[in-house]
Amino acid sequence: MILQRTRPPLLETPFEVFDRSVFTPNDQFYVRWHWAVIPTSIEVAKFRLIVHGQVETPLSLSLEEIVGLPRVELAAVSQCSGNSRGYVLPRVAGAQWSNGAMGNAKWTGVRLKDILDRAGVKAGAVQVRFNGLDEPVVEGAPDFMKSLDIDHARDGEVMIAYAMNGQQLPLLNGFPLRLVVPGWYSTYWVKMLNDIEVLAQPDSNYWMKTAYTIPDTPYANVTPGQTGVKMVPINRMEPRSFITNIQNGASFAAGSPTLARGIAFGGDYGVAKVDFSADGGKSWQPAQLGQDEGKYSFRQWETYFTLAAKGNHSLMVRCTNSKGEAQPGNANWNPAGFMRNVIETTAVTAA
């Protein structure tokens, strides 16, 4: 893993990991926490998930009770809002991630809807707020909490996971329970989840109102220094794609067919197609898509290309999701370095 920060722990997945499988191994899955006071052990028998607020029947559920509920499984990409921030120009503050602040796993758990239905959501409820066991280092600092609109929380896809890739959740990835919000940035994927509160009014806590907000513009894009822009909480992910088997600076024999492969994901929609260019975007060819693991998952792709002329060349890959949204040719910019999804370019040489 690539160590970005020790307190709180920020660990990035080495990019070569994404070339090995559509699923990211648990021990190489990126890690991102907001506060450094994180339990290093959990007493499973005493752990409880509390459900309260605008509900008919407040709940205090043990892990045994949660595991006994109807089980669901879903493949979904978890991606930090600031993934690839290290490439944002002009530079912005925050963790200088490369492209490895993301991962894809097969999550096992229970539907959030089933938990909420068991508690009985009262009329007038508007949002559901989630809190975990991590705590601020400094007294008075805002506890990390995130909220979803009530209809989103009850859509049957948002889930509470207790396993990933067929194994129990690792401690650093949220043991014993983690919220999974497929198609949305992982700021909402609260780890060590132990508290669910149904709210009768929109959540105005710091992590919803101030932090993790984006310009309400196409691609969350503004001009550096621009002011007076409406800001909204970050939400759904955008399509992205990467070449995983060829690095910048690679050299190939001119005139020889070469295999390019990689991964793509459609954000909150499935991958409809992936196009590849060996001439810097002047022309594009369709790539062959690998097995579909679900609309929220990575999907592998591959294609062959030939560099006819000697010299420098630019390889590019572009994903279009099933909603018809394609990656943009120009990078976005905002003060937080959020939501980068520009078409990626890999510089190579033909000899």
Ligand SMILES: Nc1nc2c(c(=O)[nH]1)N[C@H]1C(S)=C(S)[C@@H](COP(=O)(O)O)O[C@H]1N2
Given for the second form:
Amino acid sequence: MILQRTRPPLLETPFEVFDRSVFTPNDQFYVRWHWAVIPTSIEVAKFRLIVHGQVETPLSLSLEEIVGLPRVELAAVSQCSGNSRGYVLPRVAGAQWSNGAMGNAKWTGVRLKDILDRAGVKAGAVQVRFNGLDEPVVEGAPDFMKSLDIDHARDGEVMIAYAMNGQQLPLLNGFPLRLVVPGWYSTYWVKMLNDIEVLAQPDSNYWMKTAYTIPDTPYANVTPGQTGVKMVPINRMEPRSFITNIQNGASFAAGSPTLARGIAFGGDYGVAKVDFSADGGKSWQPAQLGQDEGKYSFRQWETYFTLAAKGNHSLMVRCTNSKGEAQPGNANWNPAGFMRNVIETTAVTAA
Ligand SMILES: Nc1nc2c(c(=O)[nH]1)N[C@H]1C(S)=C(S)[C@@H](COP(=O)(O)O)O[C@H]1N2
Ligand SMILES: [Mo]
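Please show me the structure of the same protein in the form predicted together with the ligand, now that we have looked at it in the form predicted on its own.
After this comes the whole thing, all chains and molecules, with the earlier chain placed first.
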């Protein structure tokens, strides 16, 4: 792992990991926490998930009870809103991630809907707020909490996961329970989840109202210094794709076919196609897609290309999702460095 920070822990996945499999191994999955007061052990028999607020029957569920509910499984990409922030120009404050603040796993757990139905959501509920066991380091600082609209929370896809790639969640990734919000940025995927509150009014806590907000513009894009922009909570992800087997500066023999391969994901929709360019975006060829692990998963792609002329070349890869949304040719910019999804360029030479 690439150590970005120790307290609270920020660990980045080394990029070569994404070339090996569409599933990111648990012990190489990126780690991000906001506060450094994080339990280092959990007493499984004593742990309870409570459900309260605008419900008929408040619940206090043991892990045994939760594991006994109908089980669901889903492959989904978890990506930090600030993934790739280190490439944002002009530069912005925040963790200077390369492209490794993302990962794909098979999540196993229970539907959030099933738990909310059990508690019986009352009329007038508008949002559901999620809180975990981690705490701020100083008194008065805002506890990390995130909320979803009630209809989203009850869509049958949002999941409370207890396993990741067939194993119990690692402590750093949220043992014993974490929220999984397919297609949405990972800031909503609350770890060490132990408290669910159904709210009668929109959540105005710091982590919804102030932090993790984006300009309400296409690609959350603004001009540096621009003011008076309407801000909204960050939400769904957009398509991205990467070459995983060729690094910047690689050199190839001119005139011979070379394999390019990588990963793509469609954001909140599946991958419809991946196109590849060996001439800096002047012409594009379709790449072959690998096995479909579900619309929220990484999808592998590969193609062959030939660099006819000796010299410098730019390789590019572009994902289009099943909603018809493609990666843009120009990088977006916003003050937090969120939602980067520009078409990636890899500079290579032919000799
Ligand atoms: N309890 C809790 N859950 C949290 C956070 C946090 O600080 N505390 N950070 C969120 C953010 S911003 C990200 S990017 C993901 C990171 O998940 P991971 O560490 O499993 O990769 O966790 C989310 N869930
Ligand atoms: Mo994040």
